[in-house]
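A single chain, nothing else alongside it, follows as structure tokens in the form predicted alone.
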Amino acid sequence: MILPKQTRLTPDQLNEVTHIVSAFGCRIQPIVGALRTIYAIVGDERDDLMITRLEGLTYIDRIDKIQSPFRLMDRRSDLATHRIRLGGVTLGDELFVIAGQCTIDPKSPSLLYETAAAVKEAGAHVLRGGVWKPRTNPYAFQGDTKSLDILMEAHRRTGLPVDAEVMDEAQLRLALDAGVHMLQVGARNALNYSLLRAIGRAVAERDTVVLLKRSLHMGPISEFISAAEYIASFGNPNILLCPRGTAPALDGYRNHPDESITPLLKEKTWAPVVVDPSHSVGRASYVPACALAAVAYGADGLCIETHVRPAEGIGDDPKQALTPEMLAETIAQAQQIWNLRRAARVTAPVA
């Protein structure tokens, strides 16, 4: 990882430092911060010759080696102190809420506009939207592009930022088009390299953020970090690691929950953890419980399945999403315990 004297390489600069490290098999990728750009060396970085030459240049300060499966997403690379902001908050400074509908019904907009009303007055910062969803059933519901402009208008009508799935480079066009917040990545694409990729190189000059889910049948954490090196490695850090239950399923519960990874999470990686205890649990009775023990185990945020009238909701809706009253005191409820964590890091002895 290649830290120049200043806050950004010339042009001139950049194209001397791509050739040397293009005569390794090397690329340069900038990362782009809010004080300043990183540019990643993408390859095999621990050639000697290669960093002797770009040591000798006036204009680098200095060249990181970090050795592991995520340069980039490693807690010691340089991008620990990225910071990302939506929804008026900066993540890790207050307790962070997604919220809203599985489906957007493209037959019934305006319960997509009084529920993003709703959650927004229940404390939510970002509005939750499906637009399109994969489906095990082929012939089950599978979203509606039109539910694109739905929830462009709810974000035009309340002010949230939006969060919306892509399944493909297509869909993720589109969003972007759209003017789409937060891309999420779902528990089914989170291994797919070649969708990953595309979404890094496509948000790379953006300041989308990016909400990868994690697979069912993930294994190691390596694994799961690894999959959002995938998207730093091509230009955007703004990265949300998002727990959301493994397979096979626990008795009772829609997955088997994982917000207990959090601390794990935490000592590898920078990236912000946003847990998501509706898609974990899938009954909307166990919800509230699943997201204060998220909260609890240290996550920064919370993504959470809400609509105005569940019982007339699409997909999962009906039977996991919680009702607006319900969202506002789960979210009472965690920042308690936000609170709490927060006074114990104050008031801890330092060692």
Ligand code: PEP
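Numbering follows the first chain given and starts at 1. It should be emphasised that the depicted structure is a prediction, and the values quoted were computed from it without experimental measurement. Throughout, rigid core stands for the largest set of C-alpha atoms superposing within 1.5 Å between the two forms. What changes on going to the form predicted together with this ligand:
Positional change of residue 14 between these two forms reaches 2 Å or more at the C-alpha, relative to the superposed core.
In this overlay on the rigid core, residue 312 has a C-alpha that sits less than 2 Å away from its partner position between these two forms.
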Second form
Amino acid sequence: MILPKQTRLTPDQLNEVTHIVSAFGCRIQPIVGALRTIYAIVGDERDDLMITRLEGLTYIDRIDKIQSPFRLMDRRSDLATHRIRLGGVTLGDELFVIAGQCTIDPKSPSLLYETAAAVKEAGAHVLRGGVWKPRTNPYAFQGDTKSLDILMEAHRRTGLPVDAEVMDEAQLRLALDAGVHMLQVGARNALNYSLLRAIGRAVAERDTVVLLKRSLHMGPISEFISAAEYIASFGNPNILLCPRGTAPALDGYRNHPDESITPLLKEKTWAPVVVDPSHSVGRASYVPACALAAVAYGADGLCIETHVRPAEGIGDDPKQALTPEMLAETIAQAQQIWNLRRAARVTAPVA
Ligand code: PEP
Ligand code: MN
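Let's compare: the form predicted alone is above, so bring in the form predicted together with this ligand.
Starting with the chain above, the whole complex follows.
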């Protein structure tokens, strides 16, 4: 919708505007009001170049876009009825839980096997395990490709689908070839559009689910949904949106908790929201409260770092991971909030 600075466009201005939009396959329909005339763009108005050209005209006040830039991820898109199923759960129907270690220790495979069995027992549906890790310090442990075998062995032992982060195309290929069920795009890569494209292309032919973390530096919610749109645009819409805290950190927390964006996401997109309270608040003692808040805000699931013996964890584990007992307790409490939400539909107006 074009809003001119004056009450209406002059015939010359209307000609120029018509000329621009027709080059993009659209036409102009004036809507004549008592005080001013506005101009609807009829056709697909989402071409950024067309909008930029129009916005460059000095006599135009602004362009209001009516169509969503998210052709696939928008709540009003044809995909709104799409359902994602993993680990025996259809997202949205039951509380969905991903749990496991931040980082797999390639020297101690049995730790992951114990963690896997324990998170399954606690009620998790997917096992997470960091094979390759994005680390701030280049000398810190970066993960090890050998851990991929350990992760897949944990899957064979428990039957739980597994989730691992990939940071480049080589890791993506290895993870898919190994049969990883869920690919994680980490907070540091959620704005890496070439990786998002590569993931979109690679998962297009498969059922692989993508857990897309929110970048620490993302601005408007639309930036987060656009990142998902990058992946979906290649044909696989199995994408879960994962708020995990943003920068700057709230004093005392690892990041700034952002589970409260859940209702905003749900208003704009049909994609399930799976909140990661672990990286958000960063301390095991704060994680359960953040997890419960996320479910109260309407989250479809949780992604919680859990270690059978946190003190023996590497990566984030020692201070951040829950024990399996804490996980079981957190899931039980989250389930109560989920049940209340379902029964009352009070806290999550758009479930
Ligand atoms: C992780 O899940 O261990 C991780 C590194 O997450 P994030 O990308 O959210 O920091
Ligand atoms: Mn971690």
